[in-house]
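Just one chain is shown here, as structure tokens, and it is the form predicted on its own.
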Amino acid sequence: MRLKTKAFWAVGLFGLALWFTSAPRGLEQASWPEQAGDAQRGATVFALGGCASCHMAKGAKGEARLLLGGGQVFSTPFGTFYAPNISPGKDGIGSWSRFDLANALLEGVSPEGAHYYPSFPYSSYARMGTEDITDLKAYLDTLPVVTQANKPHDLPFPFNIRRSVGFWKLMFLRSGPVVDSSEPRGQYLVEGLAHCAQCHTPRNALGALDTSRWLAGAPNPEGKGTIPDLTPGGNLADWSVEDIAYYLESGFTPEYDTAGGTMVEVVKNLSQASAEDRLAIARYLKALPKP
């Protein structure tokens, strides 16, 4: 009987500890700088961050790419996720402040104080700078309003317990650099804003990026083939810095092949970056430590 009682209390205490440690913890409002955003710079942040690729209607082209009503479907081993509406209206994020957007991007916490699931790549965006976030909000506020309610995620138990995401964050959410690099701008873009690792890095059993195999290639989430290995000795081993930068601009490889799959969207976004930013990404990749 004593053993059963002890086991009961041990389980209860563990549950309470898990509950309290998994509570959403956002930024301190007082720590967020008051500054005006620049929508023109925000347009570049928007492109580098690949925002339209997830939040527009699938296959949208031209101006329709700026209708960010969400709804795209992302099937994962943990359930099905639906991209939300991030247009500047009542169904989207029209009521959000710059602070609210920062809390979402850096901490994965909603204005209501709930955890976002890491299908939203805040584990990369956590490295974003305050100026970029402020500029991004200024740009998002200029886009068309889309009237479309968000569709709830379809997740089985226990993944539908949103509070459990807090425990995931305690284990895996980090904002510091992943590798030592002499290319700070390239590092900021690859590890943070452009969130390249979300596709190019393998994941562990809990869906977190395996940083011990940083950018070493991963299974294709669409189910066919693999995402390329970007480390020295990987798929880009024979590419020069200029080859990589040109590929990110044009989608053409040194072998006269073209980008395919989800990389088409990435090239569409990065082609809007400055030539220096594309070179910075390329220099970072070529300087990665050998695995």
The other form holds:
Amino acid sequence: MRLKTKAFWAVGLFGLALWFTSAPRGLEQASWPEQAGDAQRGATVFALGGCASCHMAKGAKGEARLLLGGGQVFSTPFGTFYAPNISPGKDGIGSWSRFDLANALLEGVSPEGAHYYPSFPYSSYARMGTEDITDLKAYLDTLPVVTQANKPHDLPFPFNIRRSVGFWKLMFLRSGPVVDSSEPRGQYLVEGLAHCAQCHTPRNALGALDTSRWLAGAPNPEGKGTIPDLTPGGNLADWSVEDIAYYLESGFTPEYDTAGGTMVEVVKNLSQASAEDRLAIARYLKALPKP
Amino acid sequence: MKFSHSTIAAFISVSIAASAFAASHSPVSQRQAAMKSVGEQMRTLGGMAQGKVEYDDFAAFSALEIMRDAALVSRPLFAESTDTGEETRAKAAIWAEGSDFDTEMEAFIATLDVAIAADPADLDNFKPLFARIASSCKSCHEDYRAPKD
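The form predicted in complex with its partner chain, contrasted with the form predicted on its own above:
Time for the whole complex; same chain goes first.
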């Protein structure tokens, strides 16, 4: 009897501890600067961040790339996710403040205080700077409103409980640098804003990036084949810094073959970035430690 | 000058085309050989566009001619879906209802014709023509070529 009560309390306390450790923790509102963003700079942040690739309609071209109504489907081992509407209307994030956006990108926490799933790659965006987020918000506010309700994700238990993401975050959500690099801008872009690792790094059983095999290539979630290894010992061994930068701008490899698959979207976005940013990315990659 | 450009280049392109495409018989390997030749010419042109090698109007002109010939050779080889069991990155979308593959191919050839007719004398004239060619490759591959496996 006594034993049972003890066990009851032990389980109860453990459960309570779990409940608290999994609680969403957002940013401090007070620490967030008040200044308004620069929408023009925000357009570049938007391109580098590749937000349209996931939040526009699949395969959208031209002007339609700026209609961020969501709806794209992401099939993962944890279930099926649908990208939400992030246009500035009432179906989207029109009522959000800059602070709300910062909480989503840096902490993966919604304005209602719930966890987002890591299929929204905030595990990379967590490294974004305050100014970039402020400018990005100013730019998002200039985009067309799309009227389209969000589709609920299709997830099995226990993944359908948002609270479960709390443990994942405790284990895997980091905002520090991943490798030592003397190329700070390239590092900011590759590890953070441009989230290259989300495709080029293999994942562990819990779907988190395996930082011990950073950018060393990964199975292709689109189906067959692998996503190339970007470390100096991998596919880019014979590419110069200029070759990589040119590929990111034009989509042509040094053999003048064209980029394919999901990389096409990445190149479309990066072609809008500055030549200096593309070179910074290339220099970071060339200087990566060999795995 | 123009005349000698085109005669010499035509000679080169015919001989290259003949050697590249005669060896194999299946339409799949023939169209791949033709595309490979397109890619090789693009390498010559791209090196100049990027400033890796100095612009040479004759080399550019011949590469454009060979590229157009290779594109012309490839066009009928994409006419129907032939399942020869060979590795192919051609998507089934090429032969699906509403496909604009042949329109893309026609536009590509027309872009090359314009560049050949312009016979660009220097890099400044060549660069915008090169950019249009480059976007034709990407636009068609994006819709009609499967990614590497």
